[in-house]
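Next up is one chain by itself, shown in structure tokens, the form predicted on its own.
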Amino acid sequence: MKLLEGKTLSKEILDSLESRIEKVKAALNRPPSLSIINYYDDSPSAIYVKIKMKVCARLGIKTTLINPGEDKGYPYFLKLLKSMEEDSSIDAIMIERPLPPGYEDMKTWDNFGIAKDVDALSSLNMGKLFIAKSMDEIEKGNFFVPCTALAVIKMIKKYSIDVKGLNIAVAGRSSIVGRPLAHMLTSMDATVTLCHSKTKDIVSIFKKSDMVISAVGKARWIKADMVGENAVLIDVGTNIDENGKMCGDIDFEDVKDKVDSITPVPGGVGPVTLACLLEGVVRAAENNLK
């Protein structure tokens, strides 16, 4: 069994940003800047906000955390977003989920501009992604794509896994992981089955797949008897089990002796996702120079 760890790739990406950050500082007379909107301090994403800010500080990226307060209402949120987009001192904007009820409306994503949307939540960034026909077009396009989906693609390339012609099952159909990832893999000539809670006989699909990618947020739900011999497993899930320990969607100990390769949790897709996000922040700042 081969371990597809992500820390090495994450370090490579972050190390490559140092010279780019220095060039931005010299040109703008300030560091690249990321503003984060987070409504709930007790949400799972709040944990990752702290990690993002810590790594940003180490790299020399300025971060600002904004807690708007749910009581201010949806119009205030849209006004805040517009003011941040018009502020030339802000290069990138990250909107943490969950948002208050009713905020994740199409109007929100239609009003989120393309230039600072480094995690590709906006209608325009997402539209550009799904119009693109090839991975080369996606990578060279002047738009952002969801960081977690991109991280999976980068790991596949890092470990020289040729997905052309492979049968790949993607579990989870969210707009920030499952659906964009399925499109990217299809653009690389894989045959993708996008699975979800209503998929019939999902185990038979998994067993026939050369690769299974899970992003459903359900602790250790994928067992050895659910996947085929020598499959490649990529675990995007980040869960906390009953003992307070972080784990993925895949039961690592149960499947490790059956599969060809697998990503760990923690230490797999997560670090690469963060690196992709910060690369996006630097790219947004570079675009700001233009």
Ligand code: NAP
Given for the second form:
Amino acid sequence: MKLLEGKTLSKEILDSLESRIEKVKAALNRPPSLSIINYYDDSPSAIYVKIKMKVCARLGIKTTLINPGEDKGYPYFLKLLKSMEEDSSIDAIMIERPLPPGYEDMKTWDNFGIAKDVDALSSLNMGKLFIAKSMDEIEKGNFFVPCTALAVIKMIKKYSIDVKGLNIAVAGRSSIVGRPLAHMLTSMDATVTLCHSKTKDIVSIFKKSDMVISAVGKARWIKADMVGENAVLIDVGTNIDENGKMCGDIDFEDVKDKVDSITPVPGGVGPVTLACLLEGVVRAAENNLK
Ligand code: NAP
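We have the form predicted on its own; now please give the form predicted in complex with the ligand.
Now the complete complex, all chains and molecules, led by this one.
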């Protein structure tokens, strides 16, 4: 079994940002800046916010964390977003989920401009992604794509896995992972089956697939008897098990002697996602220079 670890790739991406950050600092007379909106201090995303801020501090990217307060209501959220978009000292905006009930509707994403939306939540960034026909067009177009989906593609490329003609099962159809990922893989000529909670006989789909990617959020639910021999497994899930330990959607110990290769959790897709996000922040700052 080959371990598809993500720390090396993450470091490569982050190292490549150092000189770009210095150039931005020199030209703007300030560091690149990321503002993060997080409504719930005790949500799972709060842990990742802390990690993001720590890595940003190490690289010389300024971060600001805002909890607008649920009691202020939806109009306040839209006003805040608009004022942050107009604030020229902010290069990038990250909106952490979950948002308060009812905030995640089309109006929110239509109101979010394209320039600072580094995780591609806005309707326009998402639309551009789905209009693009090839991965080349996606990578060269100066718009943002969901960082986790992009991280998976970068891992696949890093390990020189040619997905052309492969049958790939993607479990999870969220707008930040499964759907954009399925589109990107299709644009790389893979044949993708996008699975979800209502998919019938998911095991037979997994077993027939050359690659299985899980972005479901269910601790160690994929076992060895659910996947084919020599499958490539990519684990996007980040879960906390009953012992408080971080684990993926795939039962690593159970599958490891059966499959061709697998990404670990932690240390797989997660660090690459963070690196992709920070690359987006630097790119947003560079766009400001133009
Ligand atoms: P989400 O919005 O909750 O979506 C979960 C998806 O899983 C839904 O499409 C759901 O189907 C599907 N699902 C649920 N149970 C299923 C089952 N038994 N079989 C097949 N599909 C099932 O989650 P998300 O935000 O995409 O995140 C998914 C996981 O990725 C989480 O563990 C999250 O923490 C992790 N994540 C990791 C990173 C990273 O950098 N590594 C980044 C983002 C997210 P329905 O649509 O039918 O409900």
